[in-house]
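Quick heads-up: it's one chain on its own, the form predicted alone, in structure tokens.
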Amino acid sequence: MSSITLTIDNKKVTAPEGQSILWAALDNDIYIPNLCAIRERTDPAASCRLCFVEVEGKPMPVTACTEPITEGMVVNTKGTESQSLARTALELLLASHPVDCGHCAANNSCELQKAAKHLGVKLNTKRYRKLLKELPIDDSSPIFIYDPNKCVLCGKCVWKCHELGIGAIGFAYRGFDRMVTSFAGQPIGQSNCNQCMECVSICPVGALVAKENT
């Protein structure tokens, strides 16, 4: 496969032909915020919305997880229009993720504490009203805990659950209501899920953790 050359931030990169920005830019060291992408998946979901980018020749942001890379592109990943988009998805996601970092597994190494550090934005802003769901915990596992309320419907899980062939998880319900949950709504304990935690290894927020004892 040959190499395509191109420049982020004001950075000359390389990168394989087909690749997408984001993948191009975080090979090399830039980061771009991102919870959905997953580098296996031909087709991007694009679904968090915290990937803009500008690039040099277009009119409008692109997400960077869609966008193939070309020869000689210009890519700006902190453009002022971009940035505010970028910003004003991870606001949207944060009005309904309770912020409780402190008693969170996921402290620390959480996808959504390193976006809003990089992109200037408090966990606990006060932009939009604040509109929790306050779903029940299922904890019916004996490996690891699914807290719903901290999903960000990435799809990850999902994703891999399928790509598996376990199926045992999926999305329902639309709008506010949109959930990952398994078939019929049953407990995850007493769905086909064979405990393989690739699911919980995915998550980039604390949705999906082991149990302690595991």
Given for the second form:
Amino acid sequence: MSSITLTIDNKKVTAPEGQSILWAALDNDIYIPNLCAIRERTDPAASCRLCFVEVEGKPMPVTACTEPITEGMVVNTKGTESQSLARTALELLLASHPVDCGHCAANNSCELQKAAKHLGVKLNTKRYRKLLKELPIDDSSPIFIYDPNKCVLCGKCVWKCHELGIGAIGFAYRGFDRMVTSFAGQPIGQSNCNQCMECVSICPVGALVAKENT
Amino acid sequence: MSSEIASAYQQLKETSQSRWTDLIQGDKPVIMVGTATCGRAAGALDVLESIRKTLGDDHQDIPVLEVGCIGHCYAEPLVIIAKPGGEYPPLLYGYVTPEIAQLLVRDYVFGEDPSLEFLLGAMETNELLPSMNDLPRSTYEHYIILENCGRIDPDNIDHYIATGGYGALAKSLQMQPENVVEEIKKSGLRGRGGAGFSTGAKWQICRDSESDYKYIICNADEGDPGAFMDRAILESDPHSLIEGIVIAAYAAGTQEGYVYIRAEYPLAVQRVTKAIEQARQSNLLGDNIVGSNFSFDISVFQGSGAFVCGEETALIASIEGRAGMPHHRPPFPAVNGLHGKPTIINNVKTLASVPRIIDRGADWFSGIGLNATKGTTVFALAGKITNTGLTEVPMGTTLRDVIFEIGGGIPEGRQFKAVQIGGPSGGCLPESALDLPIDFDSLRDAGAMMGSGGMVILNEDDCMVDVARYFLEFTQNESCGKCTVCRLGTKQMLNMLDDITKGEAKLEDLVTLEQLAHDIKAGSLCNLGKTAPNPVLTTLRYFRDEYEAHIHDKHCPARRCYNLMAYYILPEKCQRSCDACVGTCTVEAIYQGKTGIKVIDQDKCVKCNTCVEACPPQYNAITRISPLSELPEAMPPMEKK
Ligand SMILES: Cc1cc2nc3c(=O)[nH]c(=O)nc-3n(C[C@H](O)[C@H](O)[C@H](O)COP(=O)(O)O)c2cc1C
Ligand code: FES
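For comparison with the form predicted alone, provide the form predicted together with the partner chain.
After this comes the whole thing, all chains and molecules, with the earlier chain placed first.
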């Protein structure tokens, strides 16, 4: 596979052909906020809407996880317009997230915190109304806890679980009610989950955490 | 090859013609009843039964045809009676009841009296009677897509073929596929599903995509509330659609087709399924179509009815048995679609236009319409307008002509306020936009959308904030929830609009609302989210004063918003002795004031509007008042003796 040279934030970088801007940037130590991106995934979910960047010659910001790199491409990850879109998406997520970092097992490893710091957004954003779900926490697994209220619906756990051929969890409901759940909504402990913990390790926030860390 | 196709088609046509004339029997009267869903809703099936009963056993030989949507939906049920060799051309009767139907059969089918009192007009221009073509609206209308609707029997392929149907297919099969694509490109046809993408270009992309197998899907999901033009075609003229699909399939080199119809359209499913079956029997589908070496077949897929399933990538997911959720484009379906194969997705109206273009030529088609948008467009008129129903006009017709000349304007002497165009993702345009020539680009520039062609007319009784809220509530409910901005953003917007209609918002909230609307438009994954803010953005653009009145003065100018208005009985108009309102009030909120005048107890009133309907029109004493601060002080009750 041939490599491609492009410029991201005035820095010349090279990356393999076929890669998206997001991975080209991350691999070269340029951070772009992201929640839903999985490197191995050929059809990116593109659902978190945090990875907006500006590309010279494109009229509108694009999602870095879906945009393939091209030779000589010039990318700006700090453009006003793209950052404004990313901030809005992040603030919407935070407005629907129980922000209680001090008591959260994901504190300091949380991708929401990282993105907020990067984009200069307060975790307790006031722009939008707090819209929380009040769903029961599922602690039926012997080794991990699932808190759907903290879930940002990035879909990484669902993808991983299916990729491993287990398929214990999936998406249910539409719109604001969309959530990750096991089949027929039974407790995860009673599903065909085999406690491999892959979902816990891929969760970018504190929605899936190991019991030993709480 | 070419001559074989021509002779196979000629034979097919002759067979159909002779079968059709046998059925119609030349000199016998023919009765047609419009029994599409619109007709059925108005009682067309009872009319049909009454006609059959009146004809009785002795006149079973008089053909009674069920045709589709005849077009004048405001006057349903509709009946056409044709008496070949008689004095008059085929006549169209409106508002037909079973009793009128009985009269029509006795007086005109059996007798010679055309019963002019029930006549809407003749179907053809003639010397004796006014015809539908003489209506002022027909100068503005141009029927291409709907031209067969209500005029042919959708359940009988012979009728379609006998009038030249599938001739365009036979003609296409004698051309090189590339030349068919060229012809469609040259015609300037753009997709009628909403976005207006060049149909020829889309076919070309699919044609050029390397693959051993390709698909074509007709998008008949028609999810916009109030839109029913695609349904009219599916129910009234399914063969035009099938012919269009086969031509497209041949041109783009696809082997298999689907018609994706929402399951809420049972009659459409039934008629299209039957039409496909008939087309197969006539070798218009299947192997070696009309003697050519092109093979292709179509099946019907019933959609579950989610609005977002009309979006092409979600639609494909749904056919593949996955959740109907959109994914990022590119790849576009024309390159990588159903089962990973190149797939054309076109709207019903787009595909139904195709046989006409091949038949009459690209130049004919591109001669109709305006600038970059050729041909005609179909609208479903609804709301505060005299003539509701379908109309078809050349692109470039002004909104004013559609609403006032064709739609007959606003009833009850009310004032036009806005037109909501393009369905829930469209926008509200004010009086000042009425002279806009309609096409994809002009509407987009004005902040609205062509969409599927729904047009809802609003008058001064409609609150623009509430209208925006209504449409946003629809899209919010239909958001699949996959992407952050659409899932959470539309919910936040809806909350803000709720606050405004309740008088609980601050002026700064308008800035947040507008910014969020722009970000959802720019930041959503699919076009549902990208267009959902349109009703809010257009009302903010053209009717900002109404938003400000709600916030600043707690005043709803249309006096619609529940929390900002109250019912009030005007003392000078109330006829003390009449008790109509008191009797009808379900919560006993109306009492008799000191002087005998009726008074509403605002603490009890639930604003159900029944008292307004009960108050005799000659008094018309009950009004709505907004803001609440303008409500006069309530009169104390009459003292009990
Ligand atoms: C939320 C949403 C709903 C849609 N619904 C329909 C529909 O009901 N019918 C339709 O033809 N196109 C619909 N579309 C547009 C389709 O995605 C697609 O663009 C269209 O079918 C292409 O056909 P055309 O090129 O003939 O216009 C919808 C798009 C979105 C985003
Ligand atoms: S990482 Fe690109 S949209 Fe989530």
